[in-house]
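This document starts with one chain, in the form predicted alone, laid out as structure tokens.
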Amino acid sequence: MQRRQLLLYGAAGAGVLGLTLFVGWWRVDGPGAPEPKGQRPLPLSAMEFRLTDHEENEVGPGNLIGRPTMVFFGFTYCPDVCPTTLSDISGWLEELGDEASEMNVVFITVDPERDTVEAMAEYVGYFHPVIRGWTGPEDQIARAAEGFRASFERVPTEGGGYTMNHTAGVFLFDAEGELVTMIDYHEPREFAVPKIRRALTEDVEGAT
């Protein structure tokens, strides 16, 4: 009898823990998460910044208008969020098949001190070939983040080093440069891919 009660209590505790974790995911990383900094990103046409891509081309928000766009902020020294998200994005692009080539997909560094053009080229080479890496002066990175309403900060670590905290969601825009939605960190593929297809569909409808 006592063992039976312990098993029941254990099952109930596991259920409560599972519900708590799900609610936490929903509020922090899932569909219930707030938009970065509590503000809607500007249209791409209203942003002003100049960066350099991983092939040494000058780029800016104007390069993103005309195709649906995904943008993610991060850095190459990121231990988990960035490689996980870029791997997720690569998986979404694989699922899109030929449609992936119809999109702009950009990874903007928040750590330009270490993320040179060469570093970005090496890093994005580990992921889907559609993904572009953008870097540049710190003030231009800040202007880009401000336009997207993304946030980042440098955090000192032991031994004199540092890491970066940053917005973890993926920004999804239509071909006209208007925000469609956010794709949250660790959002399941069955939710993320339909959002991307929606942006592609809006692109087709706008062209007809």
Contents of the next structure:
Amino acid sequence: MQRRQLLLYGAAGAGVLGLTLFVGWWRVDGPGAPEPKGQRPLPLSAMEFRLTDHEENEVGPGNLIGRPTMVFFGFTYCPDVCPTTLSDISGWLEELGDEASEMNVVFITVDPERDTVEAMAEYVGYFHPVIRGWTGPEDQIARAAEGFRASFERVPTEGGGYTMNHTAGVFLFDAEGELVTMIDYHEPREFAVPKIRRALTEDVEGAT
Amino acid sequence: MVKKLRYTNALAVLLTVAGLSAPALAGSEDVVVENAWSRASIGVNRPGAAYMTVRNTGEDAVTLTGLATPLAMMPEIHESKTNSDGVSSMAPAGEITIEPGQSVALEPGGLHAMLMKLQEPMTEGENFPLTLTFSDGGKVTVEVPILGIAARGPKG
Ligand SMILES: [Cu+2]
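Switch from the form predicted alone to the form predicted in complex with the partner chain and give that structure.
After this comes the whole thing, all chains and molecules, with the earlier chain placed first.
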């Protein structure tokens, strides 16, 4: 009787262990695994927001459909991550050469209070000429971020100022406005440029 | 910041005068700073950032406690981090201990010398002095070249 009970416990234990392993797998590697960047961004065609580019044109997600697109969120008062990402992007664009002009490359500010159209114009002027700077009312920036499943948050600093926490990855879309992939912050150029080429080729395949 | 520096100096002098510490410095005289660079700023409202490698060539651990420069009223060592959701943030890094023979890299996207409250614009082609202060009272001053806004490293 006792032995039987032991076996029973043993079997139950093995069952629990198996279940635990299964749940662990489901969560970590299986279908239950979280998307690396939270949720997947919407296709550009499903997004809705209205902003102004650094040359005072009214722009929205519709302007990005028809050509492959790279989008990055940031702010011009950011001393480290944003200029680094923008100079990385500029480097990728240089490497792409003529192909770079076949893309939309957009830097959307998460700090519209300080990043006016003029501030954006001056700032993007220091980077690759293909890069556009978009700003606008806070509610429209929030709608844009929601569409990309990006997040941002205002954080006060010691000196009485503030800084912004924000999603730092680069979003890469094909010409139809479907997400191809993300380029993680600080991804080496050997990985980033082929990813961009893939978005450019998907465009060619779609057109033929 | 400035107050703290003065205090550290006073303490070092006091210790030396009292003969409490035979060598005035313990470690920081063996610190070497390499590949310092920074990016130009637009005006003075935006904070600047500087990067470098701090190498401890000595036999004692050294602790980097602070920064000083005439260029900025609030220089501070910061660290940028990106979490698992891909969200990046930045915060003061506190004191940084460098073990003997080791080095610490201040580089884009990680540790950086954050230059808050700029006193003048950072102009491409110019230099500025940046003083690193250590817990033993020692100081190391480096001339930091200012590169373009879109610079990617010490070579531009
Ligand atoms: Cu910082």
